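Presented as structure tokens, the chain that follows is alone, the form predicted on its own.
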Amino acid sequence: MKITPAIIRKWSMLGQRGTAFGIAMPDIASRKDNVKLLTADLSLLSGMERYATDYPGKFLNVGIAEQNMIGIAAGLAMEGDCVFASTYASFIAVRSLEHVRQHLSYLNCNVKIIGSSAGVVAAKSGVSHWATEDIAFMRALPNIKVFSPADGLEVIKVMEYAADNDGPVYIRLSGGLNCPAVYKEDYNFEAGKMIKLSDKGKDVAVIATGLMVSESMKAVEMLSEKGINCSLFDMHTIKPIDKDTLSEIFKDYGLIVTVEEHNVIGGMGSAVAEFKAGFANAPRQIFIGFNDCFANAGSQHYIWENTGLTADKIAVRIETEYKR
């Protein structure tokens, strides 16, 4: 797939949502002939027309069913599929998560859900279609792969990443429409393996996943200015976690600051927190996210600005750390 800078910004106006079933699986059903891509009756609000229109025989709108879903996915792939089946992750997450555990986990089946809306961007519907959990959930269940992209261009990397290697895997869409777009150019994406995306000096490791990438890269930014120096990291993948680079960082570093749009209970900044609990005299962790709470309905810029996680808020909260 060609990638210029006119198209990376084209992806950002679409969103991850769009980006990935608008863009990048119609590119993947085009180079190979088993994909099937599954949605809950989400076909317009995911931008899949032009998948479905195109490939209709390798698209099934399985309606309201969300369990029935993950089952039916499931036996495609045993049937030598690779299906991709999507909704709100709230729902793919949360109410089909015994369905994952057993069909998808357990049987090591080839099928990559892709929960949308994930974090607070379906805002003003409130609790039951946000997602501050589903981290937690996937990564606790052995097989699974967990990614959470930063914005399009990163949506196309993981997506083709799913789709050339076998195995079940959780993809994390936390971006609406006109989602920041964090890299300017084509880069060389490594699904494990985190990006430096700034490196401002040793003050402060700051690690952060989703569209957390966007607003921490703004906070850094703001810190600088202050005379805090930091450094930057995308974790879009959780799970695998990628402990050569963490172990470097918790030698380097004598803060490290995790963010996320998520439970800090169970999240990325847990995962960070699990593996540097095996080294002697690691440096000291601030998980930043939402702390063991929901949230009051409203935008999703509301709802960062009451839970810490715009870009200003950050800052402040880096800055007061890093103080003590």
Given for the second form:
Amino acid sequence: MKITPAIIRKWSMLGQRGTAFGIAMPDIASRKDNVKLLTADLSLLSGMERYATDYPGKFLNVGIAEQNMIGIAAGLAMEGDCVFASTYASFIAVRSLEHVRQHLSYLNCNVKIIGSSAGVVAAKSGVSHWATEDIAFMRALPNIKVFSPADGLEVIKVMEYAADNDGPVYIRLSGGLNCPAVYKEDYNFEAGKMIKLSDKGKDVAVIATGLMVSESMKAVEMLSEKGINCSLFDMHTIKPIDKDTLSEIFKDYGLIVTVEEHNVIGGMGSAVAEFKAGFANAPRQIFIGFNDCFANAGSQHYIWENTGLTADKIAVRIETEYKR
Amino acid sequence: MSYSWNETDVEALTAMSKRMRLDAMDMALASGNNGSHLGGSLSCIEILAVLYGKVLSYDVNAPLKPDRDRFIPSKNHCVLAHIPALAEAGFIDKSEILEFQKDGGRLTGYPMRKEIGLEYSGGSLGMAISVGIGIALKMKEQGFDNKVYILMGDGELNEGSIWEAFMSAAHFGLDNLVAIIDRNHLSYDGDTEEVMGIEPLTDKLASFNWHVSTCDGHDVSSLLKAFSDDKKGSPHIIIADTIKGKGVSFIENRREWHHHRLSQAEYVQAVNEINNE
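Please supply the coordinates for the form predicted in complex with the partner chain, as a counterpart to the form predicted on its own shown previously.
Once more the chain from above appears, this time first in line as the rest of the complex follows.
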């Protein structure tokens, strides 16, 4: 399909879940025979109606039973299907975790786990519906690739990649409707390769993932006005981590800042730090994310304000750390 | 079901069960101080003999044939019964069965190796039936008339996701799915009805819209009848009443023999009892 700036603007209104199930899945089902999409009673919320109507034989609702869903997905995959299984990230990555470990990770089944509403977008539903540990859980499982796309277009790129490459993946969908477009026009996506989005200087390398790419982009602009020159990288693939680009970053920059809508323990920042630990004389790293805490419920923006994840707060933190 | 049986089959399957029980003792002795899962293996010997000796459709020379029947051990610790059954079927050589705990061995640690009939790797209880449902859905979609058989323990019915699976199998009308419950009445800590009661089991399963058969799990005729008692449109569950540790007096109904070491003297006594049965 031809991806124009106008289409990207339209997709950004759909949000990440909207492009995953309203755009990417129908396209994947139209070109692949062995596709299945499984939901745990969230087809309406997830925007799967068009898909379910057009591809009833490739759709299965298992009811509110996330563990059973992952087991069924594994059974289908063992017999040759390419299975996408989705519900809230908090349920699919936590309640189903043992099924994911045994059946998808260990048995290396061709199942794509799509966790929606990751981070704290389900703000007022409370902590039960937030997912700020899912990257940590999924990253610890062998064979599973972990993706955290920055916007609706990148979601489509990741979904198409997942459909065309065997093996289990976890795709972390963030935000609700109206996901800000990081990519205003079509671009080359390569799984496992970070994308440099802003190149203002070598003072600070800001590495962000998910919705924090867009927030960090604004932060980098603010810092630029203050004479702090940052580069911004979109780490859409958290596992396998992009060792080549990171090696260059460790050589070239004075400070590394990782930004994620996730606990600082076990998340993207941890993945960067684990790799960085092997380098002598590598720069200092600042972890921006949930500081091993939950937060008082409220709107997503309110929670971000209180945990330091808005563009303003990210800019202030980077400025403080840079000047230390 | 597409099979019939006669007295000759019954005699052959009874003899096969006896050989498998003796193999299980050899395996238990070979495991030395590691010990092995004796109780729950001896309770399902006849179930596995009837499956591999009569019910299952498979071809050891074409183990990946798409329309083969699938056997998924949910109580994956039944290795002392399963590995002898695979040897009886010809998937592995009889001489290999004693290597079931060998470091790096191809039978060690409940592996998935479809080429020798090991269709699934599990061990953590309550999880396999969901996988079986996925396989059964795909078999139906492809128009195969084969079946997926799942061997479950009674203790594992305490696990919650099993009931998600029971609900969904009936909802999806999976009449190509057969679950067998090895109802040996003991989980690790004791009598299932004292640890966490699962009765009335027949009523529970029937109320989940499964077709329920009950049988004597140590009587091959009774098992053959139960397997043939299927019903169009419904998943089939067989509650096979069994004795944990069946066939060896000092193991029968003793919870500590769930996983236990077998001494040389105990081995000799056990083999004598099995031979004189």
